[in-house]
Every structure is written in structure tokens, then in C-alpha cells.
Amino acid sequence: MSTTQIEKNGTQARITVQGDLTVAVARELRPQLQQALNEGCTAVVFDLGRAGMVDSSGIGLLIAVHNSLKSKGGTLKVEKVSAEIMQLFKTMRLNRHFPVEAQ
């Protein structure tokens, strides 16, 4: 099972995701970075730290936030990634649009 956690500070939101970046944890976290990005949110962070895998529902809500993100100006980074979820962004180019950073 996993779960999220969404903290807001000014015009950052970081998203927690604990557990796998799938399909579920996808359709939960999309109204709520939508209603945060317009709310003026200009940067996400997505720590994956905890994540054991993300789907293509998962890279799927990245690129929507990325691109909401980056019509406005803002950015996306995502931090903590596993050697496994790293290969998975490098291999379909994801880390050439937005920052991707390993444990």
C-alpha cells in the first residue's frame, strides 16, 4: 500500500510517496497538485526516497506536472530515486526535462 504526503511552503509543494508511484497513488495526487498549481505553486518536488517502483500511470502524472509547471515558468524535480527507478527515467529521457536526482 502506499501513501503520500503533500506539504506546501509558499509557492513549493514536496510530495512524499511512500510505497509505488502507480496507478491509484496517481489518480489520488492529481487534483491536489492541480488545485496547488493553481494556487500558485511554481515548484514540485516529488521525493522518491520510499517509492520501490513507479508505473507508466506514475511517469505519466511527472510529465502532466511538468508540463502544467513549466507553461507557468515553474519546475519539477525529482530526488532520492533508486538505482532501478533511475535506469526506468534515463532509459525513456525523463532526467533531460526535468532534474532527477539518486539517492
Second form
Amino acid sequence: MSTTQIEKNGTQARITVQGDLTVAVARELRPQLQQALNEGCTAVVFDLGRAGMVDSSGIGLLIAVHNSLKSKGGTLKVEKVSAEIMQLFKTMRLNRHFPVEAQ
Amino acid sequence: MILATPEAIDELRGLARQWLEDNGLGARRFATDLLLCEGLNNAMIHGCGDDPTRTIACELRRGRKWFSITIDDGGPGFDWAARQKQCARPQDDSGRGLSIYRLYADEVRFNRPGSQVVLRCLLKSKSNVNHTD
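Got the form predicted alone; any chance of the form predicted together with the partner chain too?
In what comes next, the whole complex appears, and the chain from above leads the way.
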């Protein structure tokens, strides 16, 4: 069972993922994040410290958020990434688009 | 055989993790779980059209040199040969599933219509990612 928590503070949003950032969670988060961006959020941080898995749907969500933020001059950061997910992100070259920090 | 639902997929992934431990493949857990996520979610969304009454067949098998994941959604399939030639652009927010297959499995085979995929992993893997064994 995966859960997510979104904390908003002004123009910043912090998303904490517990479990998996896969298709079910990505589908749930996408409209919520779009709403946050529409409301003026310009800095998003994904905390993956308690995430066990990120698949192509999760990667797609991160890129979609990055694209939306970039078009508004905002920033995305992904932090507390496990070694295995970091290897996946590096292999998919995500770290060239936005900051990715290890656990 | 499982229902094409996220809950059933999560349950199967749990059984697969136990299967890996039982077969001395615990160090391959992340890569195998990622391949299962990709294959089963593709089957649920594209093969079964998000219809929770439809089913997905999945088999894990261990040989002397390989272990394999076979996933069959019984759907219409897709033009996998054409898709394999495509590569997601950096800004694309979809289209990375087949790349993950190629990175984390040593061999990727589809049946002719594309409704079944067999992902084979060498026990001594040559795939493009490091395993912890």
C-alpha cells in the first residue's frame, strides 16, 4: 500500500512518497500537482526517502512536473533517493534535468 | 492468473519477492520488481484497457542459467518492433517502459501480436545495471 502526502507552504510544495511511485500513485498525484501549479506553486520537492520503487509512470510524472515548472520559471528537486533508484535515474539521465540527491 | 487491478499487481509483486528469496535471487529483487511493475502495469493499462474484470497471466521460472518473467494480457497487442526503434526524448513524460526492459533484462522477447512478453535475466547478469550480488 503506497501513500503520499502533499505539504504546501506558499509557493513551495513537498511531496512525501511512502511505498511506490508507480502507476497508481502517479495517476493520483498528477491532478493534485497540476492544481498546486495552477495555484502558483513554483518549487516542488519530492521526498523519496521511504519509496521502494519508481517505475516509468513515476519517472513520467517527475518529468511532467519538471516541464510544467520549467515553463513557469520554477524548480523541481528529488531528494533522499535510494542507491537503486538513483542508479535508475542516472541511467535514464533524469539527473541532467533536475537535481536528484541521494539518501 | 491475476485480475488486472493495482491491488492484485501489488499482491503478486509480494509473492514474487518471496519467490526470489526462495530461489536464492534476493539480490535481484529491485531489478525484478521493476520489470514486474513495468510489465504488469503495461498489461493492465494497455492490454486490458484498465478493465478490472480482465485477467493477466504471469509466470516466474528459474533455469540453470536464467530466470524469466512471462506476462500475457490476452489483449490485442501492439507493434513492438516499431516501438523498440523509438526512444523517448528527454522532455517526454512517457515511453520509457521498453527502455527499462532493455536495461534491466538480458533478453526481451514478444510474441507476434505483442500481447505476451518474456523477460529473461541471466543468473550471472550482463544487463546494463549493477546488481548487488
